[in-house]
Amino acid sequence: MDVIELSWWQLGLASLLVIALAACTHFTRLGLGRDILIAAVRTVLQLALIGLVLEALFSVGSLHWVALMAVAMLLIAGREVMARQKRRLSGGWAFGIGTLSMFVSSFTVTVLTLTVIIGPDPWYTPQYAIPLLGMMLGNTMTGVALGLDRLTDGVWRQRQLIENRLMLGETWSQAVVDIRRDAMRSGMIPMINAMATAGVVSLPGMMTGQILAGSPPALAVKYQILVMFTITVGTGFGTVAAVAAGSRRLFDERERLRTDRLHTA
């Protein structure tokens, strides 16, 4: 089946729907019209730019350029994790913990998937490495951000209860075990829900894109299963690592709760 080419004027027609939505939110006084338009413009500019970058990267196919692209994606994701937290760890720890957690989980799972499961030659082929890492980082970023936000907000709200538990002789880990467990669950639930409803409620984005591009549905299904499994694993391990490290940072070496290590964004 031939792929139907899309022209810019056709995308312009689609943009009219976004403008209509922005106008609707403006007249209903939701206060989202400006945000929708700015997000739409950013989408066009960012995707157009990344399209040019990927074309150049695909033509070169060098490990050094692929690694540079991956590091840039990781740093941007780390910044987004920090920005999405209402109360964050001070001193750069919000950025550091989130970025390191995503690096350990997303990069490990991506490299393992490329070398052991998919097996392109070379293993860092940009056509496979960059899209897979992008999907991995995007979803892990959401899980880590949700987990850290729930952790810091929960500790702040229940700081008196935590201090009472510490005075009764509990360790720092025991004092925040419920909050930490709830934070980890918050980061993982979106991906679990996505797996549970895939193919029943919705067709995932990668599968839909492959089918629209002309790939056989059976092949698209195989890739989508692989991607959802790897994303869930990366998100799960990243969330667990981030919440565990973040909760430890909230206590000092004498196991005292340090709320001064939190500040409001």
The other form holds:
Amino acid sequence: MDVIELSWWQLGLASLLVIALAACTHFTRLGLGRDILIAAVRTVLQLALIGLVLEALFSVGSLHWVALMAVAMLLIAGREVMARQKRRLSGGWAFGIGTLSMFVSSFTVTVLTLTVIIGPDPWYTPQYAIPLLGMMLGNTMTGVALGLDRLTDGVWRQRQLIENRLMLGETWSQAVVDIRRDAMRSGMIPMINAMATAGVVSLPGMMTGQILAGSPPALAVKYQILVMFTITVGTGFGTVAAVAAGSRRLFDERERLRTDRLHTA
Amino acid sequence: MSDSASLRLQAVAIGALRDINLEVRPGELVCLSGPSGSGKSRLLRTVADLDVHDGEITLGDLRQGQVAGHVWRSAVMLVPAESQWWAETVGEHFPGDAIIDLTPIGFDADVVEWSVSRLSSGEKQRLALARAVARAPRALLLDEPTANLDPDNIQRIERWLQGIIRERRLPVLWVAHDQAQIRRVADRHFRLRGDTLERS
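What's the form predicted in complex with its partner chain like, now that we've got the form predicted alone?
To see the whole picture, the full complex is given below, headed by that same chain.
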């Protein structure tokens, strides 16, 4: 089965519906009309651009360009993680910890999946590597951002409690253990929920796309299970690493709580 | 407590305070007073090594900068004016093995099963002192330990603390407002004025 070609005028029809929605929200004074239009335009531009980039990348297919693309994706994800925290570690630590933990978890899991499990030839074949890494990074980013935000906000709100525990002679990690556990949980729960409801409540986007593109559903399902597993592993390790490093940075070498290392966005 | 030791502050500087030198001997109770904002609580936090500061603080052979933070703070224990409680019941805030007698401060043994949420501010203050004492510190830093108590309980807590301090020979810094209380409990009394401590 071939995919039915989609032309720009057909997308134009769909965009009319978006404009209609924007007009309705404008007249009902929801104040979202502008936001909807701007977001819609961004979607078109960003996706068109990435389409061009991917076509170029697929035609070249060399390790250098794939690596460059991967690094660019990682840095953008790192910036996004930082932007999503209300109180963040100052001095580049928010960006550094987020980016490094995403790098360690997403890249390791993606490379392992490519070399050991899927095994395309060469292993960095961009048709496999880039979408896989994109899904890994997108989800790990959410987990890391949620975890770090929960951690820094929790420490800020409960700073007196943490210090009181320190006064009683507890180590820094005992004093912050409850908040750290909370932060790690909140980073991982979205992914656990997604696994629990996959196929029952929601049909995962990747699988749907593969079926639309003509894959037999049984194969699409196998790929989806693989992707869900790898995403969960990547998100889990990424969140754990980021929250562990972040909570360490909130204490100094004398085990003092250093809320002066946090600043509001 | 066999290993009683003096608490020594040498050339300590924190906030507005400069060059603070003070020795508190085993079993000695030194009161600190001064207007609010003069840095009393800050000085206690410094002795507990909770704030970045200059100068050297020792407890006998124990030097502040040379042991881990939590080791120092389990020896030199600060009890803040307002205590924080993180677990469900009172008992979970006490160290597992060391049960101390709470009748002298007005509680029955079943207080350990009480829910923290039903404690009044006065009960919290008395229990916060008890949970610190139960950890067997070698020096105590008390920030207005009777601020939330009624007159009967103030006297009771003073007597109880004095008993423990004498018996365990603990050096103690006690921040107080009430001049009458200072006269009752203090072996020595210093006022924080400007950037220094003044004997009074």
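Residue numbers count along the first chain shown, from 1. Small disclaimer: the values here were computed from a predicted structure and weren't measured. Take the two forms, superpose them, and find the largest set of C-alpha atoms that agree within 1.5 Å; that set is the rigid core.
Residue displacement note: residue 22 has its CA displaced by at least 2 Å between these two forms (rigid core superposed).
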